[in-house]
Structure formats: structure tokens, C-alpha cells
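For reference, the chain that follows is the form predicted alone, supplied as C-alpha cells.
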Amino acid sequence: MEVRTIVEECLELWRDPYPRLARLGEEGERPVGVFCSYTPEEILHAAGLTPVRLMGAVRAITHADAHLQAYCCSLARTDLDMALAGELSFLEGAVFVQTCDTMMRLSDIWRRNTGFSYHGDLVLPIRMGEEVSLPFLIEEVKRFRRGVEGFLGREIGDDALEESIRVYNRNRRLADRLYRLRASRPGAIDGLSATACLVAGFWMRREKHNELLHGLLEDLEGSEPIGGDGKLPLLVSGSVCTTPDLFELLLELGADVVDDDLCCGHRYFDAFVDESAPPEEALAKRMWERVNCPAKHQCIEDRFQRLVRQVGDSGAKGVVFYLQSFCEPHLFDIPYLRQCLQEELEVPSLVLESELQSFSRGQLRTRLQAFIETISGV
């Protein structure tokens, strides 16, 4: 298949997933919807379901204000939206790793007002990637993993889960490989196009999704780059792009995101499981030891360290931070890291903020273009 019909065909797929996940049960397949990055997909994996992330969708809300607050993300709202209506019902449950206030009270009203046959919950400690809280979320991935064997009705191998450890760690090399195959051959491959290859995953069977992007890169890696240079180099940073409109708006005004700090970016393959340790300890120190969401707790230098790293490693000229309104865990970082950027680096930053109820295209792309119009001394 050709690069660009392989775009195309993932491009579709991040504008809407919903169609292609309700078919999913008629060719064998039993998705369980999944909101976060931490979660240990390789235990669905092993035990026959399909993880498929739920990142909302642009929709008016009719039936969540009965449920959530006007304040809480429009993430969680216009997905209970959708499962209240009876939208989600391919799925045969869903897994709530608690991170911020709305997932934790989000698992507690889904549990209570759905009808789903399988409710997954994960508690992540409060302080991550120090010794104290290791013993803890080993144990939590090993009730994790018996709450999954008491819904099949069944044990899952450990060959079985070693075996869905190493596609998934595929899936992180592969994904690592288009993100450094983008940073150092501009014009190989946009930052639109990379990211929908790496979103797209999220809603097929991971062997798929390895097929997909080894296809691509053996594609992109045997031929010449078709232009694309000379845009505005800019790092985007943040949670979920539910819609590719962020990504296809930068490249209409010139510029182009040559790396990420998305939860469905860099964040979501960033390190990888070890696969000669006890499948759940290995599971749970990748957890642990990868880069933190802000909902966990994490010294705030360290995240600016690293922002500082993927800025100097792109070439970004500035930071786009890109929010769920009301993300309070990204909120509360905002102002000390676009302080330490233009302090330390003289590199601008724009925060722009977004609610899938009342998305409007016009506004983001009437300040993204002043942005990239300021850095580009217009």
C-alpha cells in the first residue's frame, strides 16, 4: 500500500473512530474501551480483548449534565455522553486508570449509570519513579490482571502475556523509528501524517498496527523526501489531540510539529518493558519509570529538563500547549514552564485551550497564525 493512501486511510480513522470500532465485534474482535495512557494494555492483549482508546469526540452533550459537572473535561464528558446514549455499545467494558479527580469520579458514575459487562479500575500512586511506591503498583497490576481473568472466567498465561509484552514493545521501537525517522529527514514525513500513523493504532489489533508501520517506515526509508522543509519548526505539548484539526491547521499556516509531549504522542511508547523480569513487576516498573502524566506527581524541573531536551533535540522554535479546558494537572504546570522556556531558552510558547462541545476551528487557527506570524517576525 502507498504512503499516502496508508495517511489517508489513518487521517479518516483519527477525524472518526467510532464507525470503524462498532465493526470491530463482527470480525471477531472485543474491544474494551480504555482512557489513558498508563493503562497495561498488554493484559487485555493477552486475554483476547482489543484496547481501544476513548478520546471523546466533537458533540453537543445531551445526557453527561446529569452526571458531571459543566467544569469537568470535556474528555470525560462527551464519552459518558456517547456510552449514555448507547453509542459505545461495541465495547464490552472499559478500564479507569485513576490519575486526575474527573477519571477517578468518572469510573465511580460509569460503573453505576452503564451497563457494560466488564469495569476495570487502576490506582497509580500519587508519587511515581520512587522506590516507596514500586511494591505498591506491582501488586495493583497483579489485582489489575485477576479483575481481567475473573471476567473471562479463565487465567491468563504468563506466555501468553510475555508474548503480548513483545508486541507491544514492538509497537514502541516502530513508533520510535517514524518519530526519529521525522526529526532527522524533513520532508520524509509530516508531523500530521506521523502522528495520525501512531493515533491510528489506537484502534486496531497492535499486530495491525506493527504490520502498518513497518510497511510505512520500509516505505519512507527507501525514498526521497516529497518537500516539506522549510515550515516553522514547533513542539506541541499537552494531552489528547482527539481531532487532527490542531496538526492540519499548522501545516495550512506554514508550520509543522516535529516532536510531541502528548498522552497520545511521545508520552503514550515512551520506554519499554522488560522482558526478562516477572511480566508484572516489568509491566509495572515501565509505568513507573516512564515520563509522568502531570496528574501524578513529579518534580516540575525534571519535566521542564525534559521539555528543554525534545526542544533543543527537534529544533523546535517555539511550544504549543494544547489543553482540555478545565485540565487542571496541566494547568497548574503552564505558567513555570512557558516562564523557564522564554527565560532560559528565548523560546515563545502559546496555550491554547480546547472543549469538544463548542470546538471552534476558526478561533484556533486565527491564533495559532498570530503565533506562528510573532516567531516569524511577520
The other form holds:
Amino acid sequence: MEVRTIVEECLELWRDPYPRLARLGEEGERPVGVFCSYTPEEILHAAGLTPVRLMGAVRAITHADAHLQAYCCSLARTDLDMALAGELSFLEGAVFVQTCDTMMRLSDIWRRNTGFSYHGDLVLPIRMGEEVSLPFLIEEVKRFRRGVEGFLGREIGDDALEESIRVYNRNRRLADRLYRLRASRPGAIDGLSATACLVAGFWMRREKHNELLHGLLEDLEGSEPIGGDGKLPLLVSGSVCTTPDLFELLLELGADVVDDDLCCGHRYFDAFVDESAPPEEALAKRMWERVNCPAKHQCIEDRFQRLVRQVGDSGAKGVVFYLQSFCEPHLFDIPYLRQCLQEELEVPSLVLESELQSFSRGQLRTRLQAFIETISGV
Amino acid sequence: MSEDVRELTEEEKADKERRKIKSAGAMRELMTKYYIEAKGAEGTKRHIAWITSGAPVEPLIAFDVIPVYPENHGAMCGAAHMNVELCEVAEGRGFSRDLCSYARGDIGSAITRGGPIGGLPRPTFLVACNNICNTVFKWYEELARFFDVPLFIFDTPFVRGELPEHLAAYSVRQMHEYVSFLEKMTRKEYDDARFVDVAAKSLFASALWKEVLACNEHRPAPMTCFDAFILMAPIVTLRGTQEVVDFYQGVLEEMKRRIEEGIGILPSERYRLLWDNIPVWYEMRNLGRLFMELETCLVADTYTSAWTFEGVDAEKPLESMARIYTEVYLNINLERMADKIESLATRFGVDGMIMHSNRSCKPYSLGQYDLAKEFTRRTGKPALIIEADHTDSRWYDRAQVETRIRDFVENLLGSGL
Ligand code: SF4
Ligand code: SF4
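Please give the corresponding structure for the form predicted in complex with the partner chain, as opposed to the form predicted alone shown earlier.
Shown next: the complete complex, the earlier chain at its head.
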């Protein structure tokens, strides 16, 4: 398939994955919703289920307000709203990874008020990367696997799990290759297209996504850059981008995202699962040593050091923080990260808060435009 | 509503005096002494640790470290109507207005040394336990950067249903690590006998506290939970010391005497309610007046009972404490929370519940709508949810809240529903 066509299809999925998800069942797949990049998707995949990412939706809240206060992030609110409205009935259930206080309560609220046949919980330590927490995490992964097996009514074979681990590792390698290509050959693919091709994988079986990425890379690596030079390089940091609007607007305004620190981007595919170790241990170990999310305490300097390295390596001239209103883990880091960027790199940054129920592309555009103008000195 | 400006008659004055809780004076003395000692220790050889309210403090006491509680200080700043200006300092540095106002106020106070006691003494190290929320470790990471001091994190993952063994084991491993951390910080060796003694005192004080709270099962209630919010300061900050044991012995005696003499905290008690969530610190006086006028006593709450620990094994204090600290009220699933609420409602014979939907505190507030429904389903009693913030009064609409409380008491309870 042509690069343009692949990108267009991925973009369409990103704009609204739900119609596509609703058809997965007809194709014989059994989708399970996941919210968090810490979900051990390999276990679900090995069980014959298809993990699909729920990243909220731009919509007015009609049902969730009876269960969640307005001071809760709009990812939780819009996801719950869709579930309560019956719009997620194609799912067999969902997995709740307890990263933040909101997710921990959302799990109970979801379980009590929806009728899905499967409900998975995975409780994580916050002291990732420290010896003391690893045994706990391994047991949690085992418990999670038993939960899935209980739902299936049969065991998940180790060989199946090992195969799924290989599939997901391949996916990580391909994603990494895509990001490297984007960095090493400016203009080969823009940030919007690269990210679209990555996130599209959240809504399809991973083998398919591997084929897609492989085809895309073969084409890109063998062809001439398709333009996009001369754009102002920026880095986006935050949680998830529910829609491609931010990336689209940046392109329109003469900027391009050259790297990211997003939960639906670079942080998603960081680190591999050791294929030679016992599977649960290997899965736990990867979560434990991958780049940590702001909801984890790994080591205080970690996020900042990584961000500085990424900004330096990518040559980004500015950082756009894109996060959910009311999201404590992300909001807490902002002053420190911004200060460090300014003091150590003299890189300016902009903070954008997303509230999906009152999303305004026009407002987003104005703020981005002003930011870009400040950097370019217009 | 005009405030109560009428002069009280001699008789009313005497009655008011009779109903006053005398232990409040002893409490103020105890806390003043504590803060003077803590502030005086700054710059000396004594170690000062800032610690979260749900963290195990007993090891600190056993190592002669002075524990300092930003949350208690935050409550104080809130009650003194000084937290908003401190929050604004933090907001000026880029901290979002949507973050917990204890955290914002504390960061503001660390920067400016503002607040009713001129800020808290500088810590030599920090201890945070996420059993109450995940805000605290982000907040303490910021403090660690600000003061450039070590931070120990006691990580207590969320407990769903029964406490699983691998989680208990994780807590126990960290309890040992915590002790090693303290050995390193203080250059002292762990003394098991000392720890057992501190743990026993902590346990004893917490048992006394539990008895104090239980006195409110009596009608009329000898105190309201607003009094309990004040009287709980020592159990939060200083449990494990002899003074605290003595103090709660005194409080318990006073409560028992009140019961014997039939002294209620309100001149008349028609309704009894349960309170959920942290107090609205800056509004305690006004709300207290309103409830008195409505002849409604807040007899129990989900907050103060968080410091009543059960099941400490004196033979293995470290291990059993590790488990207890992992299973506190805010670290369990909604069904287990509903069980606790139901048991409080039954024991204290309440007519309904008021839930403070606290903008600052997500673990306490998200899920309240479901808990309110569950409470009514299980007990047949109504629940009211009011919107506020525990120390950021900018989010508070007094007129609206008071009207809602009035309607709730007069219409719902008054009609016998
Ligand atoms: S956006 Fe923030 S608050 Fe919302 S679920 Fe994610 S981490 Fe939690
Ligand atoms: S008020 Fe809530 S969010 Fe704030 S420190 Fe306390 S438990 Fe955490």
C-alpha cells in the first residue's frame, strides 16, 4: 500500500476509532478495553483477546456525571460516559491498571455500574526500578494472568504467551525504527503521520499492526523524503492525545513534532520484554525498568533528565505539555520540568490542558500560534 | 441569616460553659509545646522529618526523630484562613489550582515561611506513604527537591478485597528498609525494645481514641465530629509517646463524665448525622453554628476513625504495623468503604449522612456518588453531597451549601423520610 494511503487510514482511526472497534466482533475478535500503557497486553493477546486502547472521546457528558465529579479528568469521565451509554458494548470488558487515584476509584465505579463480563485489575507499585518492589510486581502479573484464565475458563499456555511477547517485542522494534527514521531523515515522515501510524496499532490486532508498520517502513526507507523541511521542531510531552488535532494544528502553523514524551507515543514502546526469561517475570521486569510515567516514583531526576536528553537529541526548539485538567501526576511535574528546560536549555514551553467535554480547536489554535510566534520571534 | 447577636442570659452562659469540652485546653497546650519543640529543633543536632498523615510514625519516635506533619499544619492554616494566600504562592510558581490544597499551601509555606506559626521547621529528611493518596509522593518529591534532603517512600499499593500475601510481604520488606533508612539518617542502631515500647504506646493511644469516639454512640452525643477533628491532632502527630496516652485518658474520662451527667454537646439533639471526608477547615465555626441551630449533631465521621488501629501483634510489631498501614480507609475498594460506613451508621444510630465532595482530594471524593447510593440502599437513610475544598475557600459557596444542608435537615429528615 502507498504511504499516503496507510497514513490516511491511520489518521481516520485516530480521529474516531469507535466505529472500527464496533466491527471487530464481526471479524471474530474479542476486544478488551485498556486505558494504560502499563497493561500487560501480551497476556490478553495470548488469551485470544484483542486489547484496544480507550483514550476518551470528544463528547458531552450525559451519564458519567452521576458517578464522577466535574473535578475528575476527562479521560475517566468520557470513557465511563461511553460505557454507561452502552456505546462500548462491543467490549468483553476492560483492564484497570491502578496508576493514579482516579483510575483506582474508576475501576470500582465501572465494575459496579456496567455489565461487562470481564473486569481486570492490576495494582502497581510506585517504586518502580527498585529491588524491593519487583517480587510484588511479578506476583501481580501472575495474579492478573490467573484472572484472565478464570474469565476464559482455561489456561493460557506458556508457549502462547511467549509467542505474544515476540509479537509485541517486534511491534516495539518497528515503532522504534519509525521514530529513528523520523529523527535521522528529516522530512521523510512528519510527526502527525508517524504518531498516527503508531497509535493506530491500539485499535487492531498487533500482528496486523506489525505488517502495517513493516510495509510503511520499507516504503519510507526506500523513497525520497516527502517534504516537511523547514518546519519549527517541537516536542510534545504529556499523557495521551485523544485526537490528532494538536499535531494537525502544529503542522498547519508551520511546526512539526519531532519527538514526544507521551503515553500514547514514545513512552508506550520503551524497553523490551526479555524473551529468554519466564514470561511473567519478564513482563513485570519490563514495566519495572521502562521509562516511568509521572504516576510512578522511580528516581526523582529521571523524567527531567530524559526530557532534556530528548529535547537535545531531537533539536526541538520548544516543548508543548499536553495533559488532562485535574490530572495530579502530570500537573505536579510541570513547574519543575519547565524551570529545568528554561534554565538548562533555554527552551520555552507551553502548557495545554485538555478537557474533552469542552474541546475547542479554535482555542487550541490560538494558543499554539502565539507560542510558535514567540519562538520564531515573529 | 443574622448572626446570633443577642446577649446570652446568665443561665444560658452557664449552660454553654457546662457543655464546653475542657480537654480542648489540654490539647492546645500539648500541640503548642510540640510545635515549639519542633521549631526550636531547627538548626540543632536533632532530626526533623516531615511525614504524611498515614505513614508509620512509630519508627521515627523510636529513633528520637521529631515528626512534623504538613497536613496538620495545612489544617491549621486552613482554620486560620491563611491557606489561600499560601496556595497562591505555589500557583505563582506554576502549580495548578487543581492540585490538592494541602500540597499547594505547604509548598507555598515552605517558600515564604508563611502561616500562623511562621512555617514549619526545615526537615532533615522526608517520609511519604501513599496509603492515603498518590498526591503525597509527588508533593514530597517536590519538597525533596526544594530542601535537597532524602526522601523515603513507603509504597502501599491499593488493596482490593482481602490484603494479598504478596502485598503484605512488600510492605514488610519496606518496613525493614525504613528502619535501615532511619539508622543511616540518625546514625543510631535499631533498638527492638524501644520500638516495642513505642508501638505499645501508639496502640494504647489509638485504642483510647477509639473509645473516645465510641462515646458518641450515646444520646445525646457528648461531642460532635467537629470536636473530634480538633481532638485528633495528637493521635495523628504524636502517637507512640506517653503524653498522648495521658492526654486521651483525660479525654476519655471527660467524655464518660459527660455521659454520666447527661451533658450533650448541643443544647438539643434532634438528628444525628454521619460526616464523610476531611473537614472544611475554614468553615468549621459557621457550620458548627448551623448544625446547632438545626439541632443536628454530627456524631461520627469516616475521617477521625482512620487513626484507630487494630490487630497489632506485640510480638511482631514491625510486621503487623506494615499490614495495618497498608489497609487504611482510603486504600481499599468502594465495597469495603461502604462496609465501614454502614457499620458507623449502625453503631452511631444516624439519621443520614453528609458527604463533603472535596475538590482537593480525589481518593476521598471520587466514588462518593456511588457510596451515597449504597449507603441509602443498605441503611434506608438519605445522604447529602456538598461541594467544597478542605482548605481552599475560593471554591466554597457558603450560601449554597448552607441552603442545601438546611433543606436536607428540615425537609428530608424533618419529614421523617
Ligand atoms: S489523565 Fe491523569 S488523572 Fe486521568 S487517568 Fe490519566 S493519570 Fe489518571
Ligand atoms: S487531602 Fe487527599 S489528596 Fe491531599 S494529601 Fe490528603 S489524602 Fe492526599
